[in-house]
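One chain comes next, on its own, written out as structure tokens in the form predicted alone.
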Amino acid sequence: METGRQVMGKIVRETKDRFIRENLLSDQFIDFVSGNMLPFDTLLAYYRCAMMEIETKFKVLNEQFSLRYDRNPIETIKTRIKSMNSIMKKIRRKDIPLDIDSIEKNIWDIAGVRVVCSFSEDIYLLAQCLLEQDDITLIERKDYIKNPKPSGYRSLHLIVEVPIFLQNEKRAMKVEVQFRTIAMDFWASLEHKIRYKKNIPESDMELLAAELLDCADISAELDSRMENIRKRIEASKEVESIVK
């Protein structure tokens, strides 16, 4: 006689076994495979250059901020490109047409660069630089620093057009940038390990909701303090210089 585990186990893959079947045999979905491997490999070569230009775009600055300010705002700048595996979760979830077009047309975060900052202010006025350059256009802007997610969650996203130039075309091409301060950045990165953790009882996630919650408050906190005291520091320098 089969256990709960057992037959819990012959359940999940069976379902697991109807959805390869179903969505990554489809008829569709291999007709889009065989005829477009090349043409998508190509799109996701075209995000990665325009992804390099943007992160090109953000050392320059922060070279330019140490030669003149003598400061570096960006602790890190990270970037990725989505998986072929995430791109087909996104078309089922927006439900779209699976061809080149409307995957460039619909998905706008394929291309990725997260910039880590020292302090907020940092954030907005790197994003204010990024955003004066004139060949860069402002697609989207979500505040989430200004109005976190109900998770707690902080950071500012832009979903911006930058051109690349090929050997006989230029093209836009889209790039999500997020900004965070390391404090945000440690938070997310443990938040999305915390969450994605399998065989976590219904019952915590609650209690486990309300203390990641409260570590975000924490967190905003710190950077609060961090850069009051950066302030305070500056204009103790301020006052130096004017007395000497």
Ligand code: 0O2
The other form holds:
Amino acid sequence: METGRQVMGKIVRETKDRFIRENLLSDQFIDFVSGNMLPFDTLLAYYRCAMMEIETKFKVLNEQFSLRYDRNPIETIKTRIKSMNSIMKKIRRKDIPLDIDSIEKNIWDIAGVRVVCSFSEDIYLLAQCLLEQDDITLIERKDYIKNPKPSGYRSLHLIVEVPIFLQNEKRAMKVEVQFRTIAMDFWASLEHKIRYKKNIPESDMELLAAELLDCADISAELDSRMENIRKRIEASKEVESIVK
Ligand code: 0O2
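Structure of the form predicted together with the ligand, please, following the form predicted alone?
Every chain and every other molecule in the complex is listed next, the one we just looked at coming first.
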């Protein structure tokens, strides 16, 4: 004799199974995977190349800054290719056709480069240096530093196109570049982890969101105070060099 709990568990399992069969394993999805694996892998390889191009550009800029100003504006550079799972979720959310051309045309963050800087000013300087390069085309700019998201999220997002040179062709590929300070990155990483915790009761969510927003304000304040300290040190260095 099954208990009520076991019956409920069985219903949940069956519903989940049915959902996967009907949604994720639809004929359309299976056709897409079996017919497009090679072109899809090729597309991902192109995105990896584009990501490397952008990463190299930032490494070069960092080198040049360290020679010229005796400091590195970039703390870390992280790169990632969007997982198949996230790409599929985005296709569903944006309700776009399930084919390679449509993925390339509509999903702009398959290749992602995150540049973590020491100060907010460095973010704008590096963004400008990147955009001034003659092989870079700006597609979209979202400034969540000047206009933070309601969650408190701050970061400068650029979607750029960069050419990659293949054996017989030149191809322009889109890359999403996210610029953050260490404080912005610290907040976003923790907020992301907390947001995806599945066992937080709905009743606690509102309170947590308010708390996270407060933490975002504190991190913005910290960024601005650190930037002021740097400016003061630099100003005093200038005075010293004039006096000498
Ligand atoms: P992942 O794994 O980081 O790629 P769009 O891409 O235009 O369809 P949207 O939401 O308008 O969708 O893009 P937007 O605002 O430029 O933000 C996309 C990315 O920014 C997210 O990627 C996150 O990396 C980051 N982000 C945006 N808002 C938040 C936030 O409130 N908190 C945190 N921690 N990160 C945020 P994905 O696709 O979610 O995932």
